[in-house]
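Shown next as structure tokens: one chain only, the form predicted alone.
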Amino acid sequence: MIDAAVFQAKGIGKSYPGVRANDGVSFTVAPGEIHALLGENGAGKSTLVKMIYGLVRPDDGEMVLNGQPHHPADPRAARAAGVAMVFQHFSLFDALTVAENIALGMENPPPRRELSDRIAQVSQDFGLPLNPARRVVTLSAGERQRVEIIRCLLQNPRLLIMDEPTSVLTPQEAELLFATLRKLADQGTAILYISHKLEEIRTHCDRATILRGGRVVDSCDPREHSARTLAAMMVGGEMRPIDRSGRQAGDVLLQVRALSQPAPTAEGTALKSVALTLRAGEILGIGGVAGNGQDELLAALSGEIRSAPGTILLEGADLSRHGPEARRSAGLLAAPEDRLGHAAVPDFSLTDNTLLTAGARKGLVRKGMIDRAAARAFAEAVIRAFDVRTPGPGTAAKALSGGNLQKFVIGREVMQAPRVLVVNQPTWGVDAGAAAAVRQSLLDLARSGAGVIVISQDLDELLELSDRFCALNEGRLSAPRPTDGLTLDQIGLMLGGAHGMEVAHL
């Protein structure tokens, strides 16, 4: 198998300065094989296929692609090598197009008419559907992913690294995902493949390496091993089940009356008489195919477009006017999909992206002044409470994992004490103890009286956090039904539509 090899890493090591991201890392990549690496978030993962992609340079050990060594200066070096890579946080452009952006990675683009033609042939094959012509400014998280795998597919490479690609997919395209890679695998492409799902890693996964603080520490078939136990291996023990109980539904919190909003860009979704009630202690569910408005939901109830004038109340105050920092200071709180750039500036420090929605509320900021060191405390709890993987609160937002940005997201916000939470896609990229952890805090925060509304693709994490569940098809939400006794048959005739489209007023 060593000889067979597409790709071998050679005691592989990096550090920076407080962390040693990877120690003495060794495995091995067969040709046509699916090989999951595995890892709590902050595990070096990352750190690991950044090396092999030529982003980052190892400090000591070695590594070997198609038999010769490799270590390419750069991403383009690893191209010409054979190695294509789907970056967790999108690599992509906003003011340019779909074909634009996939140009910008090929060494000699061919003409754009005959690029479009490929690339709208590629995502019909795989059932990722895009507008080579659509602005990406334009696309959903989800459908910027697509961007990503099929950027990657054009390459034909040897090697093919993926990083959490379907985090913001459907299940439908998760599974024509997958079997497009098992394709892949049979003509020989050799795939590394990084994801917190461990039942997608058991079903679809020939062999997984596990990372825990930098170094291997087990190998095995994951497909002889339950979801538990593999979560056990990467925590280095059992993790405790969450708990749901000490809830009970209270009064009216927030109350959505017909909101209607045209879409934001040609390419967005109208909302379209919209309307839900969140009562204190309840966690409401929504879920929804990627653009199907989503992203405007939240951004209208965050505030961040605002809407016609008792469309939105809390607690029987009209905040429909209101713009994010006057709802933040009522109490209405809002995480949105997009962890870095739109809930976190990438080179801000974590102290410096508290104060983007807590400086109000945490008296982080008194008559214009900033107080830095109320700034830095508060950020220093978020991190101690939420386990947030990180030298100290002066690191830079874009120098965390995936995952260990959304743990500190949501902690900024959970922290804050709001009396309701809106949250998109609130375990994103983030382990299974992580979203354990994180899930725990919003059912914690219910428990104390708040109300939490979930937007999400992960069926499984609404079902098991929801007291109630609502569909977004094309801007327009069910009525909301109890998610005891909802099978994912319901939901999944509620999300294409087959609900009647009755909108909820309860």
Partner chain sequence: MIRLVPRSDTPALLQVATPVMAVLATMIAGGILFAIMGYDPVAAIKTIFWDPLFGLAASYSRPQLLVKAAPLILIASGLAVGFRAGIWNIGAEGQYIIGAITGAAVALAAYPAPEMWIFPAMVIAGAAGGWAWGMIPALLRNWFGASEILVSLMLVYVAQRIAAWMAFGPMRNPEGFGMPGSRNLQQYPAASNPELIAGTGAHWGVVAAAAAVLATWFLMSRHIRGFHIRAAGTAPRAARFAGVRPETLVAFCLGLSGALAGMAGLFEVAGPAGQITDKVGVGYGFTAIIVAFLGRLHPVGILLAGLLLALTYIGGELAQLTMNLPAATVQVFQGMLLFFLLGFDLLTRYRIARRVTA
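Could the form predicted together with the partner chain be given as well, to go with the form predicted alone?
Next up is only this chain, free of partner chains and other molecules.
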């Protein structure tokens, strides 16, 4: 079996200015194997698969695919050689149908009818329910991913690369995906699976290659190790366990009552009589698959969207008609999901980015006048307290890595000592170390008597942080349930995990 490896990397190296992204990376993927590439953000996983897929060329080393030397000049060549890849971010046209989108991605698309038949066949074979005639705009994230996967499968790949595929899926959708991958593997396709979610790798992968700092640090059978050991291999040291202690629920801080809001844009989601209560010292987790009203709920709480009177009350004061600045002054703060362009201005320095939200509470702006020295001092304080790795407060936000910018954005809000902080996807795309720091800061904030709402798609994160859990599904918020004793299956059902489970009507 070993000599018939589908793919082999031998001493692959790649340098970018100032960074050795990959250094002497060697590993082998056998046919029928689901092979995990495990590592923190910045460990070199993406660079590695980009080289396999022909997006980037290695500086040294060689690759072998099906016994042939593999050095694709571009993705087209890689596809011709039998490599397919499903990206984390989908490249689909909303206005087109499933079949049209798939045809666009093919070198020589067959006639429409034949293509529809083949799509139907593949989706049947691999248990990927999908109607080729539907428009992509109407599909859930899980269904969009199926479009990408089917597009890949129609090329009969020898090696399928999946880049963090479950980050947008409900647990049930993820299970469905793994069933598909297993079927594929059983037919001999090799699968290279990139993730930093340890549990799913432990349950579903046959082999794991662990990258750290661009090098292969270990290779193992993930089923034989605990998630803890895998994490230790990944970060190169013990993870500090999260400290949840010392909090107790106090008085009611925030009340949201019958909050209904039409969708702000054509692609948006309407909020439908959302109600919640948040107490001091409490963390409320809100789960849900992206696009079910998370952005809209955050906007309604931050003040970007104003709602009907009496819908949002902070310590009894009605803030529904107030804008973001008035809400911040009252103590209701927020950190949106999109760090670059929403929570921070990419082109502005960190100093300037403090002015985005901290002007009033930290006295950085008085009577409209900017106190730049105070802003700089506050930026430096955030950088120090949250261990933001950056040359200094004058650095542009876009020059920071995702994890560091996220620490800055969360730190900027936490250090304003809010009464209530609402965060959306606080650790999305953030490396494990930064994620742990962000989570701990939210727990510490709650311990100091603030209320925290965590909106997230990462269920492990929600279970780790929150005292109570509700699910957001198509703009409706479920009743909260205590997190203790809640299983992933129950959560999945709360999220509307049945979504897409029935066989599609073809």
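What we label the rigid core is the largest C-alpha set whose atoms superpose within 1.5 Å from one form to the other. Positions refer to the first chain, counted from 1. Everything quoted here is computed from the prediction, not taken from an experiment.
Peer 1: Taking the rigid core as the reference frame, tell me whether Arg327 has a CA displacement of 2 angstroms or more between the two forms.
Peer 2: No; that C-alpha moves by less than 2 Å between the two forms.
Peer 1: Once the two forms are fit on the core, has Glu200 moved its CA by at least 2 Å between the two forms?
Peer 2: True for Glu200: a C-alpha shift of 2 Å or more.
Peer 1: Taking the rigid core as reference, does Glu464 move its C-alpha 2 Å or further between the two forms?
Peer 2: Shift of 2 Å or more: no.
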